[in-house]
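Just one chain is shown here, as structure tokens, and it is the form predicted on its own.
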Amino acid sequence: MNANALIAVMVILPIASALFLNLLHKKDRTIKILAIITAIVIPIIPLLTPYGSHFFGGYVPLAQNATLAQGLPSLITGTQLFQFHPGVMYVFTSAQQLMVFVLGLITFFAIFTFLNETKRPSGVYAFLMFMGTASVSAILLSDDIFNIFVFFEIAALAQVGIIVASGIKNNYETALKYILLGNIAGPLLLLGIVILLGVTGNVNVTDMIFTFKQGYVDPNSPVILMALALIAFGWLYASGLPPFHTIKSAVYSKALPHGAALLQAFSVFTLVAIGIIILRLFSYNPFTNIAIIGISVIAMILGITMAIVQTDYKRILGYLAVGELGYIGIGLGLGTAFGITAGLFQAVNEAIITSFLFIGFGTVLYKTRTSNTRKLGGMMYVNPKVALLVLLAGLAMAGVPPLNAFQSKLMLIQAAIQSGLPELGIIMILLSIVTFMTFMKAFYTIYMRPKPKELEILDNKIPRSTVISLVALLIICIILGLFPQIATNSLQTLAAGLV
């Protein structure tokens, strides 16, 4: 096998496994074995794959034409330039390696806890989780914006399926709302792609940038700006930024804890992948960066303020997770190499921490079958070790040292100051404090206040796999907090290239 073909395997393997699992019914042992093997292999593949590009259909982008790279006169005619090329290119660098690896790890922990918390594991549910992982991996790797749209739609359907399969009260209503909004966001995203195709003659992002740089297309024309607005609308929907923060939080609350952990990872990495595409295509216009920062600040404020008034801890976590997306957006919006590196590092950290929190708080649901904070209390005495792990996860989200989000948030504050926007740094500090207070209020209510008399705690023991997952996530948070260069060194090249 060609070494670069391994890039495609990152997408093909989870899809193939998902399709096979979907065919298995009432074969619990087979489902468990196949699912866990796939979940183990998925994060290993990016570690074994060499950096490079994989071309489907043998198509090499115009900007990589050898004559252009050598500075010789171009052999490309105007007709060839604006001729549609159906080939698809996947790009794999150290940044993609880190993000696909982290996504694979979270998939592993989600599958690991799902298989052991469920007596009769569903092949359909595993199918949905792997299809979502494959789709988001493709979005991270693809340099073809139409290919991104295809997997954008598949990822949305997989998320809806995960909600429907949860069996939680009112989950069908939430799933219906989310897919109806997707029926608006998806076509608008596609329309933006069609406009770019009509203007540049291609859907390959590298080719479109080439046409801009060579002066064949004005990147500041009204038509291009219309395409930006349409693509940005789809981006907001997929990531859960305003005005979609409410439905995204509801999506998390109607999924099972391990499903919510994976759904949040999907949101984080989709935000990053499409956000990078927006920066690559539209950073010529200074309004792009201003808009990203503005939306991000609104997301942070709305996420935290909405979390304060919730009485369901899954909605609290959902809104806090949406608020944390704003930090990523600020890093991208600053547009500097240091700022983008900080934003990407925050994305990696948030995906890990929110998975940590959703799985950790999921133990409360496992023991009590309720997520209503008004009915909870005294859980510290039920399992103090798990309570401590959940507390540490909350401290990580708030940016308390020496945990990982402290490093990325500190970098974001420094980047804002270096960019001449100290006000953004102050906002991030204040909102981190409010995040800490909101989490501690929920933690006290669930774990530390006296147990209500009417609360029934089930005898079922928390699975060892869940505790192992929590400990592993904590170790990752500590390692990235003490040695942030493990992540930032992988992200700096991509950030510098965007600048």
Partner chain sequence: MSFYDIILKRIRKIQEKAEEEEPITNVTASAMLTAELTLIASVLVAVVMVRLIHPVLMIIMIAAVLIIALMAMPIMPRLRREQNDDLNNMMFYVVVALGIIVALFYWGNLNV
Second form
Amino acid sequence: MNANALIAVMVILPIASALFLNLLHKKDRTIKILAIITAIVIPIIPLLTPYGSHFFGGYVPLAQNATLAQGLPSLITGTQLFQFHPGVMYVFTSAQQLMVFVLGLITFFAIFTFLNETKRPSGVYAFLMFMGTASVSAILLSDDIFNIFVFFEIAALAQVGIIVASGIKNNYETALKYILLGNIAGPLLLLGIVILLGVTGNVNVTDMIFTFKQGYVDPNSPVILMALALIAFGWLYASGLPPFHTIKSAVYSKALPHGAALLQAFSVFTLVAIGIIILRLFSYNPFTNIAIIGISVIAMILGITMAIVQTDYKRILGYLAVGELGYIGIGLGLGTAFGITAGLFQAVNEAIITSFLFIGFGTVLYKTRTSNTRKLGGMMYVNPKVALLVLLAGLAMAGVPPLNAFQSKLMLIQAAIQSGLPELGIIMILLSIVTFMTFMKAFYTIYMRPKPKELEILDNKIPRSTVISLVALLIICIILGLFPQIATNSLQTLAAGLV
Amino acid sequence: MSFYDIILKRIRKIQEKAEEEEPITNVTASAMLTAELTLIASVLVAVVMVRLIHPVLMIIMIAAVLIIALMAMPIMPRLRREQNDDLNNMMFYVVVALGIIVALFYWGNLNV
Amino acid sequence: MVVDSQLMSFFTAGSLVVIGIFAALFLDNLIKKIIGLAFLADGVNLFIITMGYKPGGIVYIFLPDMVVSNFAQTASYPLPFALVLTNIVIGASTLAVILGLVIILNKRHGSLSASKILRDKGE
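Alongside the form predicted on its own that was just displayed, please also present the structure of the form predicted in complex with its partner chain.
Zooming out: every chain and molecule, the one shown earlier first.
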């Protein structure tokens, strides 16, 4: 039987560990050990898992299960029902391997810094982080669109929990806003999914495409266009593209730095996963690509221009993170194999770089307890090493060689020119420059200008684990920048399959 | 008075009205100006893509965008005020976006 | 006049969704907003149930004395009902979290007005 159990473990292990951590209240040592072990194991599993698919409950398609198919009436065996997937199916290929691995790595760094920056680590907070990781891994792996919806809701709840746990001023308000907006987007996404279910009789993406291709359903019928629009709307919420960019950046700014690092990774990978599903289902419709490109350009422009005018550095980073999502969207929207590879590669890079930035700037919050750039200054003298690391992270985000985003942004611009849209390339270059300028403005006000008199710098030392995390993330950035084929080779197959 | 000064003055004027509690420094005013120029530049470049539909339409749209941008010059302070953290405001834009997306997918496909 | 019950059910679901979006957008009281969102979720649930309805259909449980081909033709489709159950559970837990947050905010601000509690704080 074709059931690869390790694929399911990628989702089940974080959930099981999360539930267990939730029970351990006030047992600090046990929490630390269990959390760190789980965080180490999560990125290792995808490396060990062979490619393939996992059928939950062993419900393989009848075509693959000769014993069950025996003695069934011709009503079933004589029709296409024979091919359909009766259960939830997870698909694991090289692209999923890379993305789940990177997500696991970011979870590891987030947990690692959290455990060392917090004096009494809370099991509930670790529970929320692992729960989010599990749901986003499931969204990446699942081939069942309703399963994606369920994990989409769990991820939203975990994100709300991470914001509530931060203890930053006004975090409850932001959490409530986020979940209220989610309660508009969630049901509408479900409506889109069930319209597809009603028309095709399936929730499995492969089977839906099969019914479209075989001509059982007219893919241009208004009902399916409505479903496409509703799913696209849910996708905007999950990934934080406009009109959800304001709330998403507020969410990042109300989480603790390690939480924000993880939250943006969730957004990036949800954007990629649901974006891939939309492309798989609806790429026959040329308007899908136009819409994805349009919304991405709006996200880039609004995100980056809003970042310039902010004064809270976490909000600046939040808006920059949203703006960078636009690059991924453009890659997906171009619709060529090269463009999609570039978009996926940019997604991997952005998840790493933005976590790097959030954790790096988090040291400022750790030392000063403020995130308002007006009150900050002179942090360079406090800790020059961390300042250098943060500067490198900013260079990486702007796409300076030899760091990783340079490779992916270059690929994106090449893909845009190849597709006959050089304007997109110009916009991307322009906004990269402005991104760098915005970053430098924040960097200058925090690190380089003279220290304001009223700024108090706490005496607590930045934990070594934070510095280790930053250096490790920098090394990953350099490796991917020098050898981009490590990532692009894994992503190519998926991208080629989408065209 | 140069063009730069006129824009800067207008930005400050609008900002004074909008955010009385926040101090207006050179940094915030110049940040606003940068955002303004970025916005106009990238929108103009994006509008060039209309050439794929029809070149004449592109020229008309670029002219329209330029005129609108010059007429309503400090757009960014207003845009910033629109994209605030008020729930009712966000909810409004979310529902408007839902309407636009559904309408575009429906008619966009029938006419492309 | 014979009214198609399935069609009417679709209309009810549609109006629940519209009422829900209206309430979420225009009502200021947070509890009313949340009730509106519950309407929206219930509208979608009703939509799914209605979709699974099959006129003249039978329950999708295969009993020993049934003929397979007859069962396959008359049984209604079970998947929508499974989805509805899952969605009700998700909706209930989300609602619990929202109400919990509202309780805390109400204690802090002494108000339930969305335009007071959830306005822009300028940061």
